[in-house]
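Below you'll find only one chain, the form predicted on its own, shown as structure tokens.
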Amino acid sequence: MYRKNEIIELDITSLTSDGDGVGRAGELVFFVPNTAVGDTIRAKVLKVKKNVGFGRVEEVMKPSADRIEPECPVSFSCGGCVYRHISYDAECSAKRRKVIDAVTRIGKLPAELVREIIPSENIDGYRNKAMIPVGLDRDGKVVMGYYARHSHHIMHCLRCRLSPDIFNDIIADVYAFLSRCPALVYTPQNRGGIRHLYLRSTAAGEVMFCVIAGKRRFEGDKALYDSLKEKYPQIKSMVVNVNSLDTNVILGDQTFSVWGADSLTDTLCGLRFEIAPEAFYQINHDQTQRLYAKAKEYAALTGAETLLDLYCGAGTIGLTMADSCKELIGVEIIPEAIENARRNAAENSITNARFFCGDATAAAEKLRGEGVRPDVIVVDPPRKGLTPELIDTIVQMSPDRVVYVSCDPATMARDLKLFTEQNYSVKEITPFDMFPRTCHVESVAIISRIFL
């Protein structure tokens, strides 16, 4: 038995879902951190479970071809890359594998229902948002960046690579102004100071500045306001959300315009969208067009169809869709989303599309007791997927096809398994790498009814 702090020797052979490296000694698997398949490890032992152990990386004996001069100082520490330190093109084929051990393990499908995936353009600086926790260290100077892997330490860091420049001199900005007013900064004995910076941009380059606090007006405010107003012509919507709750939800519940718009237009495949503080927009623009044409491409549709948009937040999906179906029905429980989604369908003067608030699997439902009968379903849930009961009563529905976007190859696995024990087949799966150096990759798969 491997004992904690002592030296071993691995081989890292393959990839977990999160990034880490695998490596067997003896009968243990451990799972190391920041390795790539092939390298040759010292590691120290950090916890040794019954069957498995983790480690840390001590010397890197013998390097993958695949291992690169990670680019960023924090990358080790920071929980955002996992994936800074090695070649796009091993990151690709990882989350690609990862897909199909999720497809083949979970969902008992064919691995070759799964096509290459779709890498990023950009690699670097692709977020159009950006959340940045604010703290105190122990010796009470402002700390501002990213937090660490598996914890809410705040790893230091105003420039990230994955985040436009302009982000990170506002970051930078705004730390030097907390430097000089540390008092202003959020800790249990002060709850109305500031907790997080968010910035939000579109892809003409238009800033939207938000800063999370426990009080709507804090010191000096006006001043840091005036001085990023005056410095940054591309900042086009200053707000203030409160957040008091000793809670790790980052945002609360009430959303105060300082200056300028209270929210931002983005320029989608074609169309305008409004993006306001609190809304769900993908944070990699150009991938999200090559996405929703996949989506589209998967829906088929002719122009005849009734098409059902699931989940649809403030529909961009389904209004991308919406030239080519004769009617749109979008599907949201968040109220200021569906209302998002109407102000967005008139921005674009789509008419053929209708909104309502509700339960994804209870609306569904009621719209089936109704007698709609959609040709195509589009879903794209949270992370935990569908429910069962939601699967059950789109069967019942009897869509010819359902396009499934997901961020969870494992609960899409999942979900496509229920499907194809009901008359469904799964014809294939898309990945697309959405957040390049980081261990996350989004799915499109085309579900098809089995006509008997």
Contents of the next structure:
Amino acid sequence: MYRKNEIIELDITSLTSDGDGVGRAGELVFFVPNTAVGDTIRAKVLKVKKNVGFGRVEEVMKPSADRIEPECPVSFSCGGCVYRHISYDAECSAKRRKVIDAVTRIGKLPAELVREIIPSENIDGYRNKAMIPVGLDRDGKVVMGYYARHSHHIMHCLRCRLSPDIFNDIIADVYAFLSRCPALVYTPQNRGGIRHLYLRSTAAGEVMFCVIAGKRRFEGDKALYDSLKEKYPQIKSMVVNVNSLDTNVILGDQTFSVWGADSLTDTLCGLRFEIAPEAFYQINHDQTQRLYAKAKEYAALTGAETLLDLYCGAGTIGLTMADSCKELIGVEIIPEAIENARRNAAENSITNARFFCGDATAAAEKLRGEGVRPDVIVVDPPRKGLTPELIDTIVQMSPDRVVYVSCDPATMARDLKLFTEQNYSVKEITPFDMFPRTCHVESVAIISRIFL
Ligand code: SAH
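Other form of same protein, the form predicted in complex with S-adenosyl-L-homocysteine (SAH), not the form predicted on its own:
Following is the full complex, with the preceding chain placed first.
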């Protein structure tokens, strides 16, 4: 039996879906972060359970051929990247493997359905969104950066390779400002100041600067806003979001305009999209265009179809397909996103689209009850996937094709299985690397009705 703090030798033979290395020691399977397939390591045992153990690398005795220099001083403590120490090729293989494992083990489907992964052209600086927690350390010094792995501890770090330079520059300036007046940082006692910075950018380089604070106004706010406005002409929108609750949710309910536009407008797949701070928007612009193009290919529209876009956000996927179908219906739960979707249709002179705000499961059932029979349905749910009730409703609406866009292979695989039990078959699945260096992988699947 292995004991805590004992040093063991391990050959790393695979990676978990979270990117941890897996090695066997006798009867036990050990998980060790920051290792690569092909490593031989000495690891310190941190915890042992019945069949599994957790360890930390002490020494890489024989490095894997996949290893590269991480080029980030905090890569092993930060919760953002898990694949900075392996080559991008190895990372893409690991992500494709994650999709195959989910599809075969959970979905009980053949591995051959999973196509090659579409890699991202940019593996650094690709993010168009950053949320930076701001806090005070034990000595009252300002800390800003990213959450450490599996925790809400802020790891101080002003430059992130995944962010564009302009985000890093703005973050450094805000840090310099706050360091001079730490009283502007939110604490559970003062309940007033800054909790997070929230930045977004467009393909054209326009930037939204949002402060998430305990109160709408806080001392020194004007000086901060004025200095940033003056230095960064790229900032087109300044807003303050108010969150006074002590929960894990970052955004509060109310957003107020400070200066400029209330939201940014980005160009995607040749259309213009206004995106409110509250609305979801894919964070890797160029890769999103490829993902949407694949979804459109899978939808195989001819111009005659009714298309239902469930979990539509600001309407992006459906609106990029609206030129190829007869009618588009979108459903989304966030009211601001639905307002964006309606305006985005109008701004792009799209007249065959209508949007509903509501829960996808309830809205689909309502549409079905009204006799709506979509030919193609696109679903793009959050990580938890679809509800079994929604899958039943979709099957009852009997579309020819369902295009499933997913950010979690495990819940997608679970849902694909339910479709295959009800007269639908999965034709193929294409993984996309939307989030280089993290363990997350996006997929799009095409599911077709079996004609009896
Ligand atoms: N298709 C969009 C958004 C995908 S993200 C795009 O490509 O940008 C998933 C979306 O589902 C988010 O906008 C989220 O607000 C929405 N959502 C979450 N739960 C929902 C529910 N129960 N019903 C409808 N929409 C929901």
